[in-house]
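Next up: just one chain, as structure tokens, the form predicted on its own.
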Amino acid sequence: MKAPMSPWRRRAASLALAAAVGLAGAGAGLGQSDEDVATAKSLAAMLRAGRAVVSSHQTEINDPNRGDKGLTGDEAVAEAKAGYKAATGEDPDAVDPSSKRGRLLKAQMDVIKEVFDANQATINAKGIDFKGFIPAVFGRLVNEAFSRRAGAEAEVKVTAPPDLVRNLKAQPDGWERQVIADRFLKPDWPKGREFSALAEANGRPAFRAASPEYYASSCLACHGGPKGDIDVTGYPKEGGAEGDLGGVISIILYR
């Protein structure tokens, strides 16, 4: 005899049905709180701001003739805060530090500093014209460090359509695959629109949010064409075009 469905699983099933008929976008939906949505948006925005710091300094980081770049953890966090504020209109230091959003955002900023400080020898190495400290690697390191600090409450991951994932650890799980296939890859999905729902993650109830990312022109040196050519990082190029879906920031907030 099939075991009775727990109250949470009954609720999750009804939420999944609601999601299937249109629970999407930036606003809070059935069972989702405004705080959930705001927290996911903040974590995605800060991750993007941190990666943008690496991107904006990439030529400088890879300069084989220059040693100390002055790009310390403190400097990187200051630039990331400025980028976050420019993107969201909100000062990250003004977020209530006692709130869940404030605590998680602070943890994320702390790990941005941690990752930059831990990689100073690489950033400042002379005689090497490609250091491998690129936005994708930085993002992975930040997300791993964030999970070590906040994994009981939240996780952040950068994934992508399965055929575009280079790091096997970043393969989308079942929920992410469905969001990518049924929403982000559909031609009528509004560009940049997020999706969120209550759904199980790692066997636990959670609020889940996914934010699509698209190839910019600067991405195509590694992810453009000719498809199959080996890029500077040693991976075959995907043959993508500017504006194609290239990745997804996936946020889990455990309940």
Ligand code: HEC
The other form holds:
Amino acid sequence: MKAPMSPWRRRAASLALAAAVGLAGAGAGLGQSDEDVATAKSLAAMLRAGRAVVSSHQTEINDPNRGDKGLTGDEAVAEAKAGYKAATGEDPDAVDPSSKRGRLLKAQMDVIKEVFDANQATINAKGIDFKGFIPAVFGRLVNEAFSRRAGAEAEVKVTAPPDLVRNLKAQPDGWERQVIADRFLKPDWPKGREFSALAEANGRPAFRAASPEYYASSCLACHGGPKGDIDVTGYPKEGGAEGDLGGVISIILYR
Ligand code: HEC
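With the form predicted on its own in hand, show me what the form predicted together with the named molecule looks like.
Whole complex next, starting from this chain.
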């Protein structure tokens, strides 16, 4: 069988158990299906795998002396699929394309290809070192394209604690704000544990899942200190430290 149960899956299982034995007070999480949990997990994993393609090629992308980098949409998707497989143990192409999870994952892979293809001129520009094609920007473009394609059914967003938000589009909504404040920022919240619940999103009932992301040392060139200094992208640095909560991948599956 597969690797140990994911936290989301464990949570769904324990909630199912709570429901089965009629425990009171667990209301917030009741009714979450394993399929929703697995779908949210897959979409978060593929977004991470896509961003990792950008970060693993960042030096090359920023090289002003090199033109064509060969980092086409097809190449990027192949690398993202490999990264997804390494992280999850699952071949994304093997997910049943007629299932909701398979369909949404396919749409996400398609937009990863689309965003790389649409940015070839930027990626391959000679004479420019920093081109602004970084994981956060790439991730946002992918999530926006995903919304255009699948937004009636699902959305993927990267948000952050309100005081850290750079792009206004990334601002957390009420549910995300609450998960960040009441869970992810609490000192006793286990590092990396995800949270999911049935809740409204944009006025519609939804399954919602949130996965915390923490600053690594590689993030601090832009998000570290000294606070307020301008980073290479033109934004003021947040003064963050390694291990701080830097953001949240938020997944919405409308019901
Ligand atoms: C080269 C500078 C740079 C580095 C390095 C960097 N970021 Fe960012 N980050 C940005 C920029 C610029 C944005 C705004 C992107 C946009 O236009 O949406 C951003 C946005 C984000 C967001 C989305 C919310 C928001 O504020 O708009 C999160 C979360 C985030 N970064 C976390 C990280 C983490 C975690 C790392 C390390 C793994 C990292 N960043 C590395 C520059 C950087």
